[in-house]
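Taking the form predicted on its own, here's one chain by itself in structure tokens.
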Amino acid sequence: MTDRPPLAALFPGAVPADAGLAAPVVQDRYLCGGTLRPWGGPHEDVISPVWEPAPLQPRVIGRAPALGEAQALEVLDAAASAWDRGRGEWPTMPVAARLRCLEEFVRRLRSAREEVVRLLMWEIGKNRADSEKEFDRTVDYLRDTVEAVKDLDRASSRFALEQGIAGQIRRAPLGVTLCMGPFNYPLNETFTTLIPALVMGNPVIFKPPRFGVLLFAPLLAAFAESFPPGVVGSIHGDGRVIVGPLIGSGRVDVLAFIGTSRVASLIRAQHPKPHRLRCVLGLEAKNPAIVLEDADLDLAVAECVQGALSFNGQRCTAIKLVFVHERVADAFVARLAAAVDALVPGMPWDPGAQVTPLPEPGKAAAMAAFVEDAVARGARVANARGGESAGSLYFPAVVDGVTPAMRLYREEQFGPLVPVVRFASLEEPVQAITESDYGQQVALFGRDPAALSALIDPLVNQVCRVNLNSQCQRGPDSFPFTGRKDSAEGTLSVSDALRVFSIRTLVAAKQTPANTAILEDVLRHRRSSFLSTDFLF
């Protein structure tokens, strides 16, 4: 490791041609009422985690609109008009027609792949391979959504006959939806709420995250050209300025938010009738791993490194706390430290880069503060390079000997730190998970089916996914993704998301000759988008 260059030397003086950006990237439009409105007002500088070298300092790569309350309400007016209290073109449009709009958007989206990938690298520091994966996974998600909508509609295309009553049960939209995605997966996770909400008939307003705002610029025209006016709108700027008025108006029916529980609570509280605001929330987690004394240590180390440090640990699904049985703790920590020190730091476009710059200002200092607190209370940094930093680069630290007295035990670090807790009795990690405010996932590592079963049964009532000998993760997208306690509200998967952004509604009639004749006429002449027995292929 002594032949590795210092972290500061990794920041580029020159950028490869296949990674460069037009500088600066200026976004000067927002989407409202089906048109791209020019914005001549104030802008916010977009700061890249890829700092300028010599002297090392933050780099401005572009500007994004800083809209005000008036513009936010203008976008809301357009969405409310598209909804028209459920009578608008979009919410009453046949499912097949909405799917054609989505398929047109997918076609246009694909042409923006390279531009979006480069902006992911520059805006949030995600390496090229993961940036490409995020884009491709998003396209796959959209295609899978089309098929899931067809399946849902096919299942609803028949009438139920019960106790002399005929009824057709379908899913109907909920209303104007505000979608706010996170910076760590700004494209994918924004779209995992925006697209299902949209395709189920809800007009959508979306706010890009603070880090990852520019990558939506090339997509605004695709939205405008693929969907009817007002069905999709965008707002940009300080959430305290533009989100509060939207929620406070009482005209937002659904909030889809991925972020922290603190912010989610603040937003929801601003609605004048919060019990009427449907919330779909993906929030923080402190996902633990439990390494039993019979675990395959090589496997556990590999999965924990990937699970804890993929994209620098900036994932709600990341492993944030590793409980290790004391009988194997020394061997596990030694292997874990060596594996972490073998990670390759670099810029997002560098081949093989695994540790990349952090997008949040002051994040390296925040990580250092976690480590200082732990060390002051008796923990130690187990890997040689742990805690090295330069500008926005922070080399991951394995912190051994973490206890409940330390911040790293309780708080979600959301960054490149791997806290290790040694335990003697399995009751210790089980009790910690039970008492935790979070309940998304857990990873279990061991060989004995009986021992693993004894953990599975209590833990499935504390978290929503138990991973056996594998890292915590979201995919595949067909699996439910949710959490207990403060970790989530609502379930997201390709099929579950369609249900969470809609409600079961039915038309029912007693089976009289007159009613039967009415229903037959409606179906035969296709007089209703809701009442239909058409089969989507």
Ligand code: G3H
Given for the second form:
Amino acid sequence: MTDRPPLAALFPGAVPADAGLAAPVVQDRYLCGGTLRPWGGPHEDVISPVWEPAPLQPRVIGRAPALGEAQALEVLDAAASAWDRGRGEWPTMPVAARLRCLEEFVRRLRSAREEVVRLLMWEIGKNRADSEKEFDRTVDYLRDTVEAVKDLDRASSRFALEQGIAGQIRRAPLGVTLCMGPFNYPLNETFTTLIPALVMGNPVIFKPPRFGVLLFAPLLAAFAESFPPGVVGSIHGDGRVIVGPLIGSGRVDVLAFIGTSRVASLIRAQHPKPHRLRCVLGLEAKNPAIVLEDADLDLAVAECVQGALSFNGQRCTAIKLVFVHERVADAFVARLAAAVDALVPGMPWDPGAQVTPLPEPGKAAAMAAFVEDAVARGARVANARGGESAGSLYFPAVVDGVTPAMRLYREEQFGPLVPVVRFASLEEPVQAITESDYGQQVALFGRDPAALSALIDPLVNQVCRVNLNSQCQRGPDSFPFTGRKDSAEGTLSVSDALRVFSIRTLVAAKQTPANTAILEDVLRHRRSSFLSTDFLF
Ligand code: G3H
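Based on the form predicted on its own presented above, generate the structure block for the form predicted together with the named molecule.
The next block holds the full complex; its first chain is the one shown before.
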């Protein structure tokens, strides 16, 4: 053990002024039909991962509505009227007008930065630097979306002439879209589906994740004031109560869900015609790193620590299993253990805090159970502080000597554990990746181009991103983000998202003199927003 203070001593008696909340934060409205409806029914307490000290216990920081089925269906009715079977104001609005609404929303969103950042710290325990990064990255994403929509529109502002047929091909909206983001990126990963869906002309209903609910409160008014009635609606509460009836009604056309494949399958199965529900899914992953015997070990350690443990390993893209060649395993594990023990635990607002409280109740115990299973089957915890725990804090553990017999070999831990598997033959990691239920990314560490190439070619057909001497990650947001098997459905990126929330639709005519005259008339008099060659500057 080190001489650093015990984890329990880190929970704050007093909170610095620049991190405080006006507690309790009462969120008692939901967005329906363009207005913020007051909710006088039951609420759910919002419990922060930042526990109260002495005695150490969960801290209630506010409350949010626990809507019932009736309210969820009202929000659906409002969205369905805004869609109006594709004839509503929003789905037929010219792109330039939709972009003006989005730009107005971005302006309002920016002014909520500090409030949202503080709520991210309090609700999910993300440190200040990463909370600010999440906010700023989201604003950048929206700004880049505006440009991507313009590009898409410009490319569609012309006719294709083929085999005597003239056609104008555009992307059209799909219908009412339900967006559900995850707790680890509640703002970013809700908005990276919600905004592209919206801007393509789909009315959107969103449900905040289990943790990261209150941070949407300041944004509800911004939605109401930026978009026409019914175009954005919010539902809050228990998914089993409010999501089932929406999907079961058959009136949701698109589901954008970031979470587990188990829940995604349950939701999808509730649709009366599941084949009609377009799904865009970001699901679990078990991204491995493979450290070859010629790897730069300092670099591999730095990338694995960052890749496995930023935001306490609670990223779908986190490195969740490290395969290391047995010839360098002792050196690698020793350096990895030292680097992990050097991480700074603290509260989200503490300067430099890297290990912060975990929002899911019972998460520390769940991590301990993974370690216990591995140790009982012959693994060992390699770092001195590994597994130290107090309340919602759990110090990351490097678990060395993991084998296929252990849960950590296959199951996604989604938390602060770094399982290490020692291998003699590259066949072992390649086989494990091939047989895994997951297929998002892999990180390869080595110097020899021939050895790396021998891995790249088999692995690109197992995962969707092979990272060389770099941790796994989603960004930059212009790169495609997806996965195979149980890891994803559909591809997201600034431009791909515009495609997944729309469908190619065209108007085509044989090039007869009469048809040409009709087309020319429509264009000259700007009679249609679809059939148009106007250029969006
Ligand atoms: O949790 C999954 C996120 O999409 C990961 O994004 O790699 O930028 O942290 P990130």
